[in-house]
Amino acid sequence: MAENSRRDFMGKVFGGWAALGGLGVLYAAKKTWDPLPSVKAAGFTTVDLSAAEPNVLNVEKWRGKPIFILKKTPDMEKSDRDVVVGKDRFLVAIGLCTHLGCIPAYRPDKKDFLCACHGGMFDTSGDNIKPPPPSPLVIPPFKVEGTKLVLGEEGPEYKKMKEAGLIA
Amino acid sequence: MAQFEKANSLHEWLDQRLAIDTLERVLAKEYWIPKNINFLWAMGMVLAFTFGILLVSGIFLLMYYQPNVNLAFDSVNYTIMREVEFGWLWRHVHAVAASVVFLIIYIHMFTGIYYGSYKKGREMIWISGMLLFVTFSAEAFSGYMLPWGQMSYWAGMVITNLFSIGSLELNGLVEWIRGDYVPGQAFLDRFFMLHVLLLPLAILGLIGLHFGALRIPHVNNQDGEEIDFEAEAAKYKAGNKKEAKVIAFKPDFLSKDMFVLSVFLIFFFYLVFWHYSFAMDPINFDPADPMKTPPHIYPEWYFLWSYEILRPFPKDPGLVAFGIAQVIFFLIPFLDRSPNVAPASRRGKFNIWFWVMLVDVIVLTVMGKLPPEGIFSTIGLVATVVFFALWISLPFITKNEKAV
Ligand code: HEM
Ligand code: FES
């Protein structure tokens, strides 16, 4: 009996020790799968908006994602989500459907975005107007510098939108 | 040390050291199979063999494949397909086998459902089978990423986004799975690892578990009859093979398995040599382009039914429906409340349930391929509702089933 309980105790100590090692391995495994620092740091993108044409969609690349930049025409509805540069209003948004991440296509004649994957639609302010997408196109961190736009940096306009809960 | 006599043959020498005769007896010569079964009971062996084909063809592909976002596409479409002698053969064999294995899995599953082979001691066979199904699905998906074509990239994007779980917005989890904000080098590398090592290992282990789970309850038979295997085996061993209700796995049943397998392989190689293109999507012959989504994204045919369940709903309910559809088949041993182990044809309402379910899954598959517009959307929605209605009704229609 005494013999057995001593063995049980030893078994528990070994088991606990091994479990501790196992936890360590899990933690290392989790960290190994994290995005690398070089990926995270993948810089900032600067876009010059002075040459933009109204109702023509520009697609820039930032952190591997497409960024939609659309100069609005006067007849397009204004929105608090617009990025104002001088007297021009722009839609600036990550061009990935908020449903499952396809790139919606811009239709200049209909002035809307159609996602071919599951038929979702967005208007020129990036607001979702037909499901399944549950929310507007996401506005990436930006900073206005003259007629240029720096993507990846949080400028005062972006922070204001973020506080108002408008970025997504 | 144990006593070793001088061996008179290699066989004897091995038997002394590894007990190969005992092993063969326990695993094959005295593993008993009911006589009362049909060709559908050979599907398990067909699956095991097809897995072997996937393994061998995969090893050859592995010798030239490059898991690098800049090289992967050409290593498959140029090096393997054009330069390597018979490279095209391994690729077509691998692609066709990956597709056909799901056809056989579905037949195998619906056979199990039809004959009630998931209850009265056979629950673990069913659960290990479903684990195989889920692991095979992950294996097929990870393999689909490797050529790094347009479909690889965008299917990778859409499927990994599922893990943000709708409004929970777990973007950190999605980025963790990808190792990047979008599918990139880290993503391709880890799916390569999963496809060629971790998942095949898991599949091998699960096949072992599946076979082990069969050992005690034995396979079912066409009438769901409870056989006293010991008594029947005794008759067989006494030479009364005519009256015994069982035969030995080796050599009796194995020869039947081999016959069905041969017929299957004729069909399989016919597809490999003359009709391989169904297994390879034309859009995936364009290299991955993160700046352009193809006009239609749809998965391979075997995922279409569950994809269709995702489609008609807004994001969150769609994900919930999809999630349930992925796992609901696990629960059939517990949702079927009837103790009857019998073919569906003798089980009254369950017979209707079975055939409606089969047709419904086929309808969902067809609708999943068609564009989500007009009448197709409506049919898809109806089929989805029917799918869930069937699962909800299952406990009720089986609860008061008459004993057979
Ligand atoms: C590659 C995957 C699989 C392999 C290699 C495999 C192999 C086998 C084998 C050799 C048998 C015995 C012979 C037979 O009845 O066909 C069997 C039986 C069975 N399998 Fe699988 N199987 C696989 C996947 C599945 C799946 C996905 C399911 C469903 C969830 C499943 C459910 C069953 C059931 C219920 C039986 C018992 C049939 C009976 O008792 O009549 N298996 N499997
Ligand atoms: S990804 Fe755009 S609608 Fe589904």
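If you superpose the two forms and keep the largest set of C-alpha atoms that fall within 1.5 Å, you have the rigid core. Values in this document were obtained by computation on a predicted structure and should not be read as measured data. Numbering follows the first chain given and starts at 1. What changes on going to the form predicted alone:
- In the core-superposed comparison between the two forms, the C-alpha atom of residue 21 has shifted by at least 2 angstroms.
- Fitting the two forms on the rigid core leaves the C-alpha of residue 12 displaced by at least 2 angstroms between the two forms.
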The other form holds:
Amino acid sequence: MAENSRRDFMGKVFGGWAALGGLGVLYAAKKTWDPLPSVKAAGFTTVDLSAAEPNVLNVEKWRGKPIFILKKTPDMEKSDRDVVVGKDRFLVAIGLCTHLGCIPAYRPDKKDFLCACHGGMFDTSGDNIKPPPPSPLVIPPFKVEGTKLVLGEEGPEYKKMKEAGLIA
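Can I have the other form now, the form predicted alone, not the form predicted together with its partner chain?
Left out here are the partners and the other molecules; the chain alone remains.
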């Protein structure tokens, strides 16, 4: 009888340690799934657009990706994909080709983007105008605050584009 109670006690102790070890493993697994602090800190990027020059590509960095910001000239075609700040229109897009992720080069004289990897082209609104890219440049989440653009936050302008089907 004493042997059974000791065996039961040892089983409960072992079971308790096993449960505690299981909780430790689950906690460690959850920590690996959480974004790194550096990623959380890079969640929002604010860009002041007041100093932007027409037909000059500015490249910002957001979450490790290049963001193309191009102030459009009056002769550039207007698009529903344009971000309007005051009277100015801007292209705001993640600067990665939608074909294989290469970084397209902006050609100010031709007012287009050329992807050197496979010859794909995009216009100044980010629309693909020559294959192989299957879709336009991706518009990152943004919010307009006066002359500032906050990348990483979905503002009303972004939501309007999303509802119109301009953002996948």
